[in-house]
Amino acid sequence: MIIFKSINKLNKEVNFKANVGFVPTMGALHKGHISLIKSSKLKCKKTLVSIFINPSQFNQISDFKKYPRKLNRDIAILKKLKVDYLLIPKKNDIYKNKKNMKVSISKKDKILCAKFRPGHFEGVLAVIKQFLTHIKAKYIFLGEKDYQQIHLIKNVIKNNFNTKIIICKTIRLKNLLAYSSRNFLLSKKEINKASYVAKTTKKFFAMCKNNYKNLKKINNLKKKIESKGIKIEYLEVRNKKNLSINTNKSNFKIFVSFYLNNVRLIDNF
């Protein structure tokens, strides 16, 4: 595995005319990331992984500081997976051209996470745009857990780049909790509570699939989760194609965001 500390050096040494798959991460790698990497290795001749903890997508500096950092462990995992290239850029490398970093999202997209984390997706999209301007990968691999993020990245790519998005399914623990780097910040008790959110939401989703009218009982689901001492930020039903509120039995998804001891988690079913 070749490790690059700058995008310029990466560009000089990597032939992007070959079939290259790109997996952007913020490190603290888990089975979800590993699934994305394995998908890239199956589909592409070469695989590039990036590790960059993007400060502009954090709403609070305390959240940025406490985000898990496990670089030596991550490198060992990537070497074991026989990843071809690893990019670990510095902040100045990404943010050196601030004019190209300006990204805005429309009013209709300021829903779900965007409503509660102002500036978060602008930060995500700015870095993705910067990456793809220089990294001419054929494919970018993204996990379905970050559903709204994928929806917004699709718009950026469609209007600016030739890279194709490959969406990979959410990888879960046996207790149904979705793998997340933030899980490293949770105690066993909090892991169990997060698992409860996943199990009850999935059960409710199945109940609504069976009888769409059950969606009217979503407030009961919220109360049930909150009765366990879990702080719900949002629990909403959206159209899985465009994230609008216009849904029917075949196109709805349930989105949830919640806090456990100031650690924010998201999921969707």
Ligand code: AMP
Contents of the next structure:
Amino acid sequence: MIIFKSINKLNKEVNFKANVGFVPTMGALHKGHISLIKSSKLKCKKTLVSIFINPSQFNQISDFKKYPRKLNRDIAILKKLKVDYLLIPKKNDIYKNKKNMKVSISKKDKILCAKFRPGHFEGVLAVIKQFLTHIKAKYIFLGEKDYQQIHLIKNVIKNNFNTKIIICKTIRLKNLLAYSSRNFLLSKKEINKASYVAKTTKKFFAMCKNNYKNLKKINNLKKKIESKGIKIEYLEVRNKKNLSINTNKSNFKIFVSFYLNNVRLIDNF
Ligand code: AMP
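I've shown you the form predicted on its own. Could you give me the structure of the form predicted in complex with ligand AMP?
What follows is the whole complex; the chain from before opens it.
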């Protein structure tokens, strides 16, 4: 595996005319990331992973500071997976060309995480734009766990780049909790609570698939989860194609965001 500390060096050495798959991450790798990497390795000739904890997408400095950092362990995992290239850019490398960085989110997209984390997706999209301006990867691999993120990245790519998005399904622990780097910050008790949210939400989703009218009972689900001392930020039903509130029995999805001891987790079913 070749490790690059700057995009310039990467650009000089990697032949993007070949079939390159790109997997952007913030590190603290887990089985969700690994499934994206394996999909890229299956589909592409070369796989490039990036690890960059993007400060501008954290709307709270405390959240940025406590975000798990496990670089040595990550490098060992990536070597074992026989990843071809790893990019670990410095903040200045990403942010030197301010011109490329301006991204705004439309009013209709300021929902779910965009509503509760002002500036978050502007930060995510700015970095993705910067990456794709220089990294002419044929494919970018993104996880369905961050469903709204994919929705917004799709718009940026559609208007500006040739890179194709490959969407990978959410990988979960046996207890149904979705793998997340933030799980490293949870105690065993909190993991159990997070698993409870996944289990009850999935069950509710199945109930609504069976009978769409059950969606009216979503407030009961909210109360049930909150009765366990879990702070819900949002629990919403949205159209899975465009994230609008107009749904029918075949196109709805349930989105949840919640806090456990100041650690924010998201999921969708
Ligand atoms: P992150 O490091 O959290 O920014 O995530 C990097 C990529 O991994 C994003 O495309 C995420 O959607 C994806 N990802 C994170 N968790 C999972 C998971 N449990 N299953 C599948 N993909 C995931």
